[in-house]
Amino acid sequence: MTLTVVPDSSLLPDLSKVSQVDEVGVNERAARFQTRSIKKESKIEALHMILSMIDLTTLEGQDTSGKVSQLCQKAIHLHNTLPNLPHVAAVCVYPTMVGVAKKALGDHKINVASVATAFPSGMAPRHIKLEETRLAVEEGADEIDMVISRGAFLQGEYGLVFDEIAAVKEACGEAHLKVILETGELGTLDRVRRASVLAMHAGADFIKTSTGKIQPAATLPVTLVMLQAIRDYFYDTGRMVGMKPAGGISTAKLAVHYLVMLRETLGNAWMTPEWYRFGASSLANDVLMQLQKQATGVYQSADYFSKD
């Protein structure tokens, strides 16, 4: 027998209070952090670090299970030649594939990540999302990246999606949740501050920005502003929560970016793979491909890397 969940939603937060959000001042601060100068040094610690936080992920409807095996492969076996690298946090699919990214990452220390509740539309009875929800989970999913439901959101039924997510977070068990906007839909970024207030006092233990299937996806000044709420949830209730930009990320300088701005906004603390990630799945083979250069002088080919 399935047991009801019933969210408790005396935890809603009031939305109307939550700060209107200076999209000028977030446009320009967001400009700047694509202007410091990193050493290289740095930049070579910072694309090991990339790598670490990266969700390599495959989600399309022609995914098979002798993909989603080779993708797992490229996980724990990013390059050969390039000694020392980390592997990278997890490893993104269906569902219906959590089984398979399982048996094939074996004993590595790398998570499965799977999308669940209807992704990426959300457009599904609640009972639906939350029993793929469980299913993911059974199948061995470490971490469900869930889609909100946008529509209801922007009708401003924000119970609704606050007991949805609380809903799904039960359901996720000892399993991770990870919360995604779909911030291409939401607007303004208005919208995406409140969403990300909503999402984190439903239970999320990361926000994440897009599904990629929306344009826009992940962009700087949005992630900033996700940033901002993460860092005041944090002040006013001591709480860490996670963030992953997703969708559009596919160059290592793009990454680097990203990865000052959350030091600069939330500190070293966040800049973990327990607390950032980057879902992609370009984004490895740009960044390998920088490796290469800072350790020869020479850029490999493309040739030279694994198709995702």
Given for the second form:
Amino acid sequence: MTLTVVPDSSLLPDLSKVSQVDEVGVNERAARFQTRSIKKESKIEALHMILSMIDLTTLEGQDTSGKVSQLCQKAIHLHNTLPNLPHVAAVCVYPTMVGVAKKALGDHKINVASVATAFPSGMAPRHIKLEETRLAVEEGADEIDMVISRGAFLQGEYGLVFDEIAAVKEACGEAHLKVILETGELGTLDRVRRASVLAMHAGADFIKTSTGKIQPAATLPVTLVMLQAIRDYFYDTGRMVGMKPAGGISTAKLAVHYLVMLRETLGNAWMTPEWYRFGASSLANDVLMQLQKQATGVYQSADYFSKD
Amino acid sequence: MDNQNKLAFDGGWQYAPAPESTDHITIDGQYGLFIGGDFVAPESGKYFESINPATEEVLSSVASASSADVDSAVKAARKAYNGPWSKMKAAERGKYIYRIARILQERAREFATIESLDGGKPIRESRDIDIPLAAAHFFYYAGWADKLEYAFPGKRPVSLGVAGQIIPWNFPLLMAAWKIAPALACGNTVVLKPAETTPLTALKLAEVVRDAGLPDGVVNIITGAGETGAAIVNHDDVDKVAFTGSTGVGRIIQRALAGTNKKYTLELGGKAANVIFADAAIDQAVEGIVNGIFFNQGHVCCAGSRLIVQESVADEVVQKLKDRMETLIVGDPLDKNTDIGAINSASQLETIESYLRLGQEEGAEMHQSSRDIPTTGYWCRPTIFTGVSQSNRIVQEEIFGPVLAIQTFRTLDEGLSKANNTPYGLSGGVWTDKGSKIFKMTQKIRAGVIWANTFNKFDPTSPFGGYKESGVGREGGMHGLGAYLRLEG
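Having looked at the form predicted on its own, could you now put up the form predicted together with its partner chain?
Zooming out: every chain and molecule, the one shown earlier first.
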């Protein structure tokens, strides 16, 4: 469900009214999800779900057409020796690589996601951000991962950040918009919650934790706060917004804990690639390694799994 | 507010059963009384069964101690007190207590499993809370053994003699630790009676005491029902009585002790208010409500069984609480994913169910989670009542189950008055983002323990105890030492 009307800043809610966040309580709740013991068939189901939710990502200055093409092959053929594997949700690249990825993926139902808006810093004039967004969409991007202007947000220029998101949303046209809050630069969970509310009201289809270029990137507590913001927005408006934790989730075990948290916070409706994504580069292989172990009873070395 | 934008928690991805194994534990078919360092048969030859409340299967049969057995236990304790224990150097005494703590840690998994089997509490709680905290109490009081003069500067602390201790079924091992650790550290010997429905971890603790090499008779553990407890309380050679349990029994004990020289501490019932202000971190407060009332099936004397929520956020809190209740897993206590285990006994389940009927008769609206519960054993779904009044019995009386009564308030004074309008005063909770409000409320709520922006947190260093009908005396921390000492000079 993509918003068809572009919001204007009269829709910006009073962020001072957004519910407070108690960090100690959030950490406690997040730790509790990690005590869930996911075994046997529920584990295998989770591992498949995780693979199907991955935005397989390469965002390096040294990316080449060759590397992106290879990554797309990996997205299609995760590990052919294991039967019945799903494919990942999307391949996530820089705008200049969208065309390459689109071609490499061909008719496969794997989306191309492109970062835009002067990723990862967002330090560019708005018209350039919009131009970059339009270019990525013209090249064939199905999804745009934008960054918010953290400087403006931290200065309290909420209207400015809101308008920028709304403008990028408009530039996206049919493409889905993921809004990266870069929570590692926001400093407090209260700000994470407010930024989430702002982004959703401005038209985000997804909210996303991090660029992966700043530490800390995604954490369970930060993701929990964003999920709770999504839930409150859904209670109020009936509109579902997707969630994408990105950066720092490199093991299957941790990803399963993210799924547990998702299940117990937003429920089953969100447990599909349409509403939940993992932004990750090395997660897929760890999940494959676990699936191989479930199938054969032994762990194989990393050398048995293609890197890209 | 009945929001039509509903979240769905049924169906979809489910957690496969993840039961803790029971291969690693041994439970004997029959247990005698642990008196004078040995397990001995009861004088009457009578035994009673301890069952698993989740399956109704018999776990073991344990001895029923008569007053003659109580007498021999008290004699053994007196002999040990007069003999080695009161004459031993305090640092040596401390070593024994440290040893108990370490053995408990080493055998933690076994204790956790037996605790969940015998009492019905989720293994997550017995593993992460009960057993580690029990060991922590022994560690903490072991450290005090040779430092008692520093706790009471200018006084000479003297041990009392034989302590008679009676503990409840909700935290069997933990309550045994709360009682035994400070008593031993202060140089007393003990006769302890665990609850009738949950004797097994106390009997296992007797094994630990034996393995730790404590002199015979320093710790005596005897099982039985109410009459056994009464015999301990009324025994002439008992110097101190420590009781945790219902207010009704507490009253009988206090009456029995009036006019005697015995010191006593009574840890009784509660009906704690959890007060949520509109400026609280609501999502974390909802977690606090859940921890407050659904922890250990609500079998907690300090449970936050009354929710008093500011009216402007009441609808939001209730909606979120209802959704959260759908994610609580009720079932096999040994499953690592279980959030709410079995009700401890058939009779307790009956009590809880009678309150559920009563609440509805009183006109309150009852809401329960829709999740499945097992068909054998004793179970109760997490339950909340809205639209309740201060005059309702479900607001005034302790239910001791996973049942929450929800009221609203407008001003701080109204919230405070509701919180205090109860014969109990064991614990309370305050949720607000504003520090000044925390101080105002915590100073004025008349309860022994008050948590701010959290609930049901325990630590050996922190004293615990009640006002009014919630009891007398404090256990835990430095205060807990005073209950087992006479201060001279």
